[in-house]
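Shown here is one chain on its own, the form predicted on its own, set out as structure tokens.
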Amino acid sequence: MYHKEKSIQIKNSASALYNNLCVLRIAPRRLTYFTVVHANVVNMVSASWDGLNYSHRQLQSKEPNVATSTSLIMQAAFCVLTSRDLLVVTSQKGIQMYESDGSIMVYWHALETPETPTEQAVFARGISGVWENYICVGVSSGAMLVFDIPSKGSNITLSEVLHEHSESITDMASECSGSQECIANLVTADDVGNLCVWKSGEEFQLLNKIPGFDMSCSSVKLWKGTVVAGYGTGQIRLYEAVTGILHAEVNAHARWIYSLDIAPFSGLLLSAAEDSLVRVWHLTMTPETNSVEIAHLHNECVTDTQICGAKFCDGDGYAFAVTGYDLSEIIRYVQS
């Protein structure tokens, strides 16, 4: 169903961290952007379709005051909103935002640094754009930060602050089908597994909760009213997002998963897992009986990799790319 393409070449090796690579289609120029983070630098590449051009770019670790910052970064990720695209980075120190090629940080948010050093690190994981203007960021208390984007310009404001979950934020995924319809457009995720639904809006709303298993949910997707949830335990969950009915569980891998992703518009669905395997699955919704089923289409192994990261590269899941732990490349594979 997929073979293997060239690989993209990258500056660094990906650290081990969920979710460890992101992609941005820029069809009106033919480019696909990729980040991919080592330690406390993102590195960024700009590829063309046609595969002769890419060209190369490295965004360290800010912090107030001082000239290179150490502070290891968590998660890059790009936000899609309606009247612009932003380039979001997290570290132990705060949340970067940034023009979608790198070129321009518009934005610096500080996390608060206890005054004496507690057990537990401070840091920033866990980010989604949603709906028309906002972009949220999960933080290791458990705290979500909601900032209000202004079509163009640095006047980003952090307009809320919401507490519902007790453990670290792991991931955190918008509604990705594009449909108006569904009443759930965010769902967020934590380190024993509780995931949180929401309704965007000025006021964020908690629609519902869905408890864990004391097992960490490292990825999740939300899509067409389904939340797509990924365990340390090697499972995949399918729940109604505003019900919290559990569709479907699957034993999808042997080890911990790292990365889901979906292909909106084809119900495709990608997992990534230590266990050097990655999956590619078929979502099927069946409107009358409410109901969601998965199958099994596709999996290749990335001998010897430990994969962090794994995304579709077009919404209708024609290619994927694949990012693992000390690998300085980008695997990529294409539909046959």
Second form
Amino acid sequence: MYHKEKSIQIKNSASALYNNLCVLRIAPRRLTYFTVVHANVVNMVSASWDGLNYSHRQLQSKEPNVATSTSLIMQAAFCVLTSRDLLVVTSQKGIQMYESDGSIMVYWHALETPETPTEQAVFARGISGVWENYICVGVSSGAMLVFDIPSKGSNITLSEVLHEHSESITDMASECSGSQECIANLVTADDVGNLCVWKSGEEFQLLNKIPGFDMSCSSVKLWKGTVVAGYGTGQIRLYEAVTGILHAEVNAHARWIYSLDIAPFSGLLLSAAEDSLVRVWHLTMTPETNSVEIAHLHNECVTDTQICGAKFCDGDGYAFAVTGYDLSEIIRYVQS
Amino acid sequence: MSSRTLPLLFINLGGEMLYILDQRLRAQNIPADKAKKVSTVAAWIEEDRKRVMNDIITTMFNKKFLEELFKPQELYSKKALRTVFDRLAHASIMRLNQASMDKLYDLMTMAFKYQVLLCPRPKDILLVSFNHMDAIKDFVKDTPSILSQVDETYQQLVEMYTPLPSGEFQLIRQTLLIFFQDMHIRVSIFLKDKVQSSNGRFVLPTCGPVPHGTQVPGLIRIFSCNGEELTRLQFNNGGNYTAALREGSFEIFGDRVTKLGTNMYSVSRPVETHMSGTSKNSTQHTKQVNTAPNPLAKEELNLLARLMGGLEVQKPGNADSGFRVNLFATDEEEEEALISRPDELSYGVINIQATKDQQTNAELAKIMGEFSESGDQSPSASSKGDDLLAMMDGL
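Taking the form predicted on its own as the starting point, write out the structure of the form predicted together with the partner chain.
In what comes next, the whole complex appears, and the chain from above leads the way.
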């Protein structure tokens, strides 16, 4: 179903972090941006669709005004809002927001870090753009920060801090189908597998809490009102977001899942794990019964690679990209 | 990232170091082996081996040292940790030259990287650590005072780590993997066992038992709105997995089930590395990380100073000092390795910055003094080849 295409070389190898690959298509310029985190650096590649041009950029996790300070980066992700796209980078020190091409840092939010290290590590992880103008970021304390993003400029404000999770937030995702009918438009996950379902707005509203089972939910997606969650046990679970009804449970991988992605137009689901496998699935909604089904379509093995990032490159799932721990390339697969 | 990573890094690397040294000390004790290179290798007697092992383990489990180690903190830089192990390896009467020390450190780090990468669940890093602790206890089983020291740390490990949730262990594992990132040194024992490929990457099997708590991939279950199972579908998982083994014991005594972290060396399976195979690409990356300014350098060195100050050090120059252990087959090979080692892989001297704290300064000065061991050695020991004989004469 898919075949391997020419890989994209990156300047540094990928670190073993959840959801460590991000993709943004810039259709008017026929370009795709890729980001991969390596320790304290974000590697960014802009690749032209004809495969002829690659330009690289590296972003350091620097606090403004403290020239020597660096800290490990936990995640980098593109947030697509109505009027602008931003690249958000989270680290042990705080949250950086850049223009999507990485050229200008428009905002910096420092985390409260104790003077001497505590047993509970401090970091931000879990990034999602929500609706027209919000960017949400998770914190290791379990708090969720909501930033209000103006249509241009750097006047970004922290509008809310929500405390529904008591464990470190692992990942979060907004409704990706673009459907306005779905009430829930954000799901957040944490280190014991608890899921919170939200409705965004001037004040975010908690719609539902889906209890976990003491196992990290490392990657989560929201599609047509269905939460798709990947766990450390290698399982994928499909929940109805607002009711918490479990629709499907899949014994999907032999090791920790590191990344899930959905192609919203086709309902294709991508899952990738430490077991070196990437799998493609197909989700189908049955509106009459209000249920969702999942079917397995395809496997790709990236030999001897613990995969840490996998993303579709387009909304139909025509192509996807993969990277793994210690790997200095992004491998691309395209439908045959 | 995780501030609980350092104790596990230290204990597991220390455990690997002890395996390798024990193997070398035993190998050099074999008369047939000795006969072949009588001029280069000292004849170790069993008593010396035990003494070296005991001295190093005593230092490793020094109470003050471990107190500092167990405090929540970021990992040391690669250089600082290397310095700690340089000191530890020289805590007894045994001496290693630069090339042997480099090789020892490469072997230790690649072995633990393998264990971290391959452990089935992040939590199994603790079982790997317990395998090392079990072996360390066995090394000192005839010396009750050291044994109780090791047991105390064992207790502390169990209390501190067993209650942690799976996500915290994954964070520890990810922190360790960043520490070991881009190290691709080829190790002959791994190449022979086909667990490492020629490009230095470890082999990840897509067969065998799945981790405890994980189901063999291949089943989809669909449920109705009231929780009834509607359908079961099978899919091809692309591997050849079997059901999980029983869970290893997280108690002080018990079967760990996993073999990761047990002693893989024996006299018939000597230790070797293939430095030439290190890809140029990867060393460049390593360099890049190493040269990044480390904001924690000052605090780290202050801490190191406190730690080292707390260690009882056997000063060289004692009547019975001067046993040298070679991690290579011959001295010539050892010398060659030192010359041919890529610069990127060499560990330079740490630049210790002066601080305002006078006490720290004094401690640092003391450590600096202790580091310059070569200066204390008798002139006869300095020229290569003669040194061992001279030391032997000195006994």
